[in-house]
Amino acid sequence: MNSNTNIKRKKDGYYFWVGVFFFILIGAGALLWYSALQIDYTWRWYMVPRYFVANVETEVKSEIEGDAVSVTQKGENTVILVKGPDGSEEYIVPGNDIRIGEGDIIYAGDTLGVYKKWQAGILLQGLWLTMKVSIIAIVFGIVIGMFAGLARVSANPALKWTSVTYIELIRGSPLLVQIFIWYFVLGTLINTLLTKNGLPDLPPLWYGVAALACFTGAYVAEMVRAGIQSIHRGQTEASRSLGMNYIQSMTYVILPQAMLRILPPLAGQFISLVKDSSLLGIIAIRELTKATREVVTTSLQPFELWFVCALLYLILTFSLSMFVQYLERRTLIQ
């Protein structure tokens, strides 16, 4: 009887303080409505799926000078023939809104049509540009985090020290600074011998690739030390035993043991990674954070869209640390 009392209780203590829960998830969001209408805010979410997907007029314009010898339809597009001194070209355009006609005079520029096209707004651009730095700065931070951490427990001083003089640098210094010194002084210095040697210019995406790397890289390498130290010294020794070497020990026997144990650390540093790519803005990327402030100043929605950009930042960040756990649940299968 006393046993069926205590479990409805706790039953009872339970459905209670789920409910404190959503009382407290209600009251926050009526709150923040309240004072929204205080400030007279008027809620537009309805404006928000354009910025994702919109249906964008896209124009058909004249690449030469010349007249518009034909305009003729062909199924559900229309073809236009522009013939010039240089040459003719022939343009098609969905459907059919023409802006010119048959003998028209056309000049570079001109728009000679009109069609909508379905296409990615800003905002899942920005969200596919974050994504794309996230990971290529993931794997690059990896493998510089993996070598940095080997030489770090290294017993070749120069190999050690580099790698500890590195670790300080990057660890001691903000990211914000660490994107300005790659974008503002490496980036100008490696695009002027670019140029001087009749190559292209990088683009700022990979400036901020690799101050984005480099920054995560060293946080590796640390986890990638203690990874490997909190390994007992034993396990180093039977392997060396059975005739290893000192690379085949750290391949077959350390460093599976060890990736095991830094998973998780690992997880929050590439979740941190996807936030401070936010940062890039700044060198003229337009990364979801940049291109949410674009869309805030053109369409006055603060509310609606930070929101927006919060929860995309959520689904991304999440969506990592659940892959990492699978990742760590297939590891203690095997």
Contents of the next structure:
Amino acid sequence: MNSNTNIKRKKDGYYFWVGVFFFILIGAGALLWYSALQIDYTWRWYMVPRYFVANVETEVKSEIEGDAVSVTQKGENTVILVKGPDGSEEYIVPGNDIRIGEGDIIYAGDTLGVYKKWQAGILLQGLWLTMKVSIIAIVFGIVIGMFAGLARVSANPALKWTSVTYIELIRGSPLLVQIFIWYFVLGTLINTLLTKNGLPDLPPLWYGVAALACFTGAYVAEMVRAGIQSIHRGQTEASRSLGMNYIQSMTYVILPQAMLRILPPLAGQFISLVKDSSLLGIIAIRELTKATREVVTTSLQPFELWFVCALLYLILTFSLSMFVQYLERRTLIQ
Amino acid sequence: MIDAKNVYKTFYVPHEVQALVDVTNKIEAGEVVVVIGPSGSGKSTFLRCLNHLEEANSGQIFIDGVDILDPKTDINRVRAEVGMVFQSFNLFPHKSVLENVTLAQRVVRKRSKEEAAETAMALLRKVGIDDKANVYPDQLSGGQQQRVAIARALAMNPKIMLFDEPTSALDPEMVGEVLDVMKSLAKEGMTMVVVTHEMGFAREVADRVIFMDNGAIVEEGTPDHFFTNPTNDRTKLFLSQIL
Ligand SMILES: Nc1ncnc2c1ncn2[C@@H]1O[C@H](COP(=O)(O)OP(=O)(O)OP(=O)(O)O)[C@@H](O)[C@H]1O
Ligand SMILES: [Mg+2]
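Condition change, the form predicted on its own to the form predicted in complex with the partner chain:
Below is the whole assembly, all chains and molecules, this chain first.
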């Protein structure tokens, strides 16, 4: 009886604190809402979706000069035939919002008709760019980190010290500064050299991705090193005693075990990378954060948009961590 | 088959230890040699020098006529001919039993998947765990793991097998099953160098017993000689302690 009531009391306490948790959560929200009310902020959540997908008017323009010989309806579309001195051209306008009449004289660049098309809004474009940048940087970060990590544990002084220097340089300076160096120093150098040789410039995106990949690579390298060193020496001895060379032993025996072990910290690093990609806005890459900033200046709805921006990052990082957990579980189950 | 001449090995880290001092020995093809001696006497170091897991400081070691201390020697080719079984099994935990036995066949011997699997299954049958081919090492008992490790080494068709205290990490009831596998291997004429404290095995299977102390071979002879009238005082002392 006594123990029974004990358990019950414990439970009561538990639910009380769960209640407190929700109270804090709701309280924080209410406080925010109340403060916004004080400064007469009008929430316009309905404005947000249009920055994801928008039904944009698209114009169909004539590329040649001539007469609009015929305007005919063909099913859903309208077909306009323009006949000029240098031949004729057929234009198809979806729908029937036509801006010219039959027999009109058409100049090159004239709008023949208009139709509405669903397009990805600026936020969705930003989100997509953030994902793209992150994925490319993760892939290269893994490759760089793997090689740098292997070099780090190598007995060859040239490899080892190069790797140590790289890791320490990267880990010892702010990512923001590294992005500036990639863009303003290396970018200028490389692009000038390219121009001199008659080649096109590399877009800022490449330098941004390079900065992120090199930054991540250094941290991955340290994890790879720790992972390799955490594998018992007996594993190397067993594989080498079977006649495998260093590379085979690493590839088939040591690295698979090491990588499995470093999967959790690796996931943390990649989540950081997704968030750090928000810094790329400063070198004119319109990823999610910069996209949000642009939308804020045009829409004047900063509160909603910044919350949405944060939420989108949360979705990205959360999916990434779920994915890694799935990988971990899959490799552990076998 | 194995010819070691005046082998010296000194460790400098963490502090200077002369692990092998002027070790000279010749082991013929098909011979089973058991190495005994107190802890720290250099038995493991001697074994590990034979497949170059440790590099001897000086002297010469010939494996099947190949000078393994010659920098020009491709040591991986020599190692493929010399199987080694460790006290702590050292199976690959991320690979199934079958994969443990096929991996080096595929990677080093370049055998096809089917051929490697066939060889592996035959060997697993021989050591009596073919029914566990698809489980992972951590699901096996110590004795089973050690038998897989033996199969893994045999899969390379080695000419020599080195055993470093293969039963020392096992529960007593599992020692027998591993020793049985080793006995049948010896009967088939495998050249074997075995470091062990199993004196029964030494007496029954060994052609020759080597006693090491302080990095040197102090006495060697047939098991009969050893267990009935050892001549060296240190051998006597060691045997009196262990038997
Ligand atoms: N990698 C190493 N680094 C430094 N010293 C070592 C190393 N390996 C062995 N030694 C030392 O060399 C000596 C011989 O060691 P070894 O392992 O060959 O002895 P052993 O006869 O196998 O002993 P045990 O019966 O305990 O296995 C010991 O003093 C040991 O401390
Ligand atoms: Mg030993």
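Everything numeric here is computed off the predicted structure, so don't read it as measured data. Residue numbers count along the first chain shown, from 1.
**Request:** For the rigid parts turning against each other between the two forms, mark which of Ile138, Ala54, Ala30, Leu300 is sitting at the hinge.
**Result:** Comparing the two forms, the hinge residue turns out to be Ala54.
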